[in-house]
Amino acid sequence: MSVNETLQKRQHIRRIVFILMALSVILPLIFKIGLPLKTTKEVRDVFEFIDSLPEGSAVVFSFDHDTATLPEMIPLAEALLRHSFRKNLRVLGLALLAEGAAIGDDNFRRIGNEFGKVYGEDYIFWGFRPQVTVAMLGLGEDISRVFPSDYYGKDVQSYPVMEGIDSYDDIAGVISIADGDMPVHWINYAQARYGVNVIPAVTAVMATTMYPFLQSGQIAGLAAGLRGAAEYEMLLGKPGRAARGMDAQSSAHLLIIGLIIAGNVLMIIERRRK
């Protein structure tokens, strides 16, 4: 076989591999496969915490991420918001990163409408505050001082959802949807000082940073990455985009393993033939 023929053969094989990889990712996103997924204790802890809250309890969602990590952050936020709205909790939102404000408001609106919730009565989005430490400590003293108006510029105390909510004493937990170490600040300034429950919902790469706090009991649970979102969807009994994403990821991994095995088998056969 000439050099040109060898190169052409390799290019042909490369194209086949690319096509197979594309199909292994695209098809699970279109068609429901439902590969088995075992839920972990830390995700079950988050689910049980929210599930145990009495109707009307208040939970805070803090959108502490930017747009670069939306593929992981949005499924996590959607799953946790769906559970909160399904439990008829009062859902309060804020952002400690500028880009998180628009993202958080959009999530609140979409999932709130999905459950027929009314802005100002069932949920509210306070908006963005840039000074992280001041904001976290201020919420422990007087929420209306930190957020005198909501995302739309209206007095927060004019909304029925805010009735009886003045500080962390009136909040069941803070859920930090984060792609960095912002949950650590929530632990340092909100949990350590005021005793409020903190739940990090973070990217997969940040999970290892959170496990020491999980082991010390400083956080009520942990949901990390696309897998954490998929596990939560399974616990809700409503697999969604995260579950499909995990199916796509798993099928791609299986294809890679299969190609590695096939490549080694072909190499052994070729050596024996020679």
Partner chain sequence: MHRKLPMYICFLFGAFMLVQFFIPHRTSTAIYETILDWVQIIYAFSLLVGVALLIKHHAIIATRPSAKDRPYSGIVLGGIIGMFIFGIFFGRGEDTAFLWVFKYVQAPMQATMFSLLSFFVASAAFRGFRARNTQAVFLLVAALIVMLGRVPVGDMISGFIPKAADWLLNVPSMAARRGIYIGIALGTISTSLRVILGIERTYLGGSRG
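The model shown is predicted, which means the values in this text are computed figures rather than measured ones. Numbering follows the first chain given and starts at 1. Basically, rigid core = biggest C-alpha set you can superpose within 1.5 Å across the two forms. What changes on going to the form predicted together with the partner chain:
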Given for the second form:
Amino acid sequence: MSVNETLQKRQHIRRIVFILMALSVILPLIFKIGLPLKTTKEVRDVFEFIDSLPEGSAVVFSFDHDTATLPEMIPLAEALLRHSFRKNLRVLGLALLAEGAAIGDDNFRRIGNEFGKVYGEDYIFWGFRPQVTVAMLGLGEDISRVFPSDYYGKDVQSYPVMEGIDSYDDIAGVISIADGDMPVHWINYAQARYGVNVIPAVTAVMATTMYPFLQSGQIAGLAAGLRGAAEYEMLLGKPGRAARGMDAQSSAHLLIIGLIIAGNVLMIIERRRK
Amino acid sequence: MHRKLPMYICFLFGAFMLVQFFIPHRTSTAIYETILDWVQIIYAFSLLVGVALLIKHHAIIATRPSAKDRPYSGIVLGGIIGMFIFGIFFGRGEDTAFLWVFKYVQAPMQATMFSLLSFFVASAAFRGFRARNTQAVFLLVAALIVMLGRVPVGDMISGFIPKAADWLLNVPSMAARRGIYIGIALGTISTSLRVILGIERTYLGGSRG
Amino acid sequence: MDIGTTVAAILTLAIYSFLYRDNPFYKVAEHLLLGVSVGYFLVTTIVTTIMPKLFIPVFANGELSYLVPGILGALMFLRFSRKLSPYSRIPLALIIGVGSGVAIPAYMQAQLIAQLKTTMLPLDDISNIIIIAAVVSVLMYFYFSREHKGLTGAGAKAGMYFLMVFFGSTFGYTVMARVSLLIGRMQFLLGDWLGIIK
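Right, the form predicted alone is done, so what does the form predicted together with the partner chain look like?
Complete assembly follows, chain above in first position.
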């Protein structure tokens, strides 16, 4: 077989794999199977943490991600926001990555409207701050110094929702919705120094990096990826997009496992031939 | 002096921030808060420098008649200018052009760009994920257990699979990651000390002063 | 179906066209993405950080002390000048100094002491023994001041196997993450755009 033919064959196989991948996701989305989903302890811990907070407690949502991971991040943020609003918590928001600012503000308004919450009275979005380290440390000293005004340029202290909230001492927990290692920074700078509770809601890629902190008790729980969001939706009793995507998640995983096995079988056959 | 002054500044501010942690006096706390405040402003300028460099790069290409990618650089500049005008002059809240472009142009494209990786992961799983030696077998088995154990179908096949995935994540994988974290902490502490003391100066654009 | 959803769907398909081969539709979408992302970033940085932290305190409130970080920040732009570029290192040195100063106690507390403390587990459980063995052996693997021979070598080798388990688990989760992103985009195309699924 010539080099050209080999390349063409490879390209052909590649395209077949791409089509199989697309089908493995599309078909279960159209023809629902409804596989049962069990909740894990990590996600239940997050749920119970928020559920145990008394009405009026303040929680901070930090949108520490960009638009690349929206399909994973938004279901997580939505589920956690719905729970916080349902519990009548005071919801405060910020972004440590620039794109998180528009995402956070949009989600706050959308989910806030669902529950009839009023901006400035029940929730507020502070905006974006670069240099995560100093921003996290600054919030432990004086929030209004880090964020003198909110996302819309109005004095932060003029909003009723901010009454009695000056630093981490007045905050029940920081929920870092992150697609990178931002929760680790929250642990290093906010949890270790100021003792604030940190709850990571991260992409699945970041899940394994959070387990050491889960075991050491440095984080209150862990919700990771679309699966974490699906579990949270189940705990809320309102299955949404994430839960509906779990069938597709299962079939795509089965396809990839099948591809790995097929690749290895081919390798063994080729070795035997030689 | 060009190198010494930054080194002294680095030492002064680094040493102060370190000492302040152990001696949180009222005066030192006030200075500490001021420094935190200042750094946010200074850092924001560094981001603008990055943007300026990118604009400069594409402006050069867009104005060079012989450049092949000239139209594409024009699109980049058009995007920057458009968003700048929308955001600065017409607001960023609900029902603004800025948020519309963000929601319907930027966000879907960026998310789609990353979702392309699922196809490449599938392709790589077939072509590259081979159990060639014992180490690769460990990697492969761990991956298969987690992949199956973290989706509903794994539980349907056997209740043992999710339990195995849980154990794997909470024991050997967690402990290995902890080892990495401890290593990172030791490395960060020593590098930070070297930076403060002026031994590590690569950020000045060279290793020798 | 609103116009925004259709625009988003067309751009989504333009990006997916790369799966067939690189093409002008993909390139236009790619560069448009770069442009609007940078534009967004520029506006957000100016409006939510530079304005409230620098311009308003200085020009509206008369807090002139904020001119100091403003000037230091502006020095960063001197990197564009061949002659004056060394001065752009001054604000950089300040940021690096501050970052290093705060990092030492933070990493010491959160990642070194806390993580070591929680590894001191009673040896009455097989999982606990594995945790201790894994942490020690992974640290041995990263210990390069001594040749990996004898006991150190055996420890480092064991560390490598534990690392492989970690990488494998992470790969498993990475697959999960990438698939989730595809599910999200397909839910958008089939649901929000075409209305085939709910």
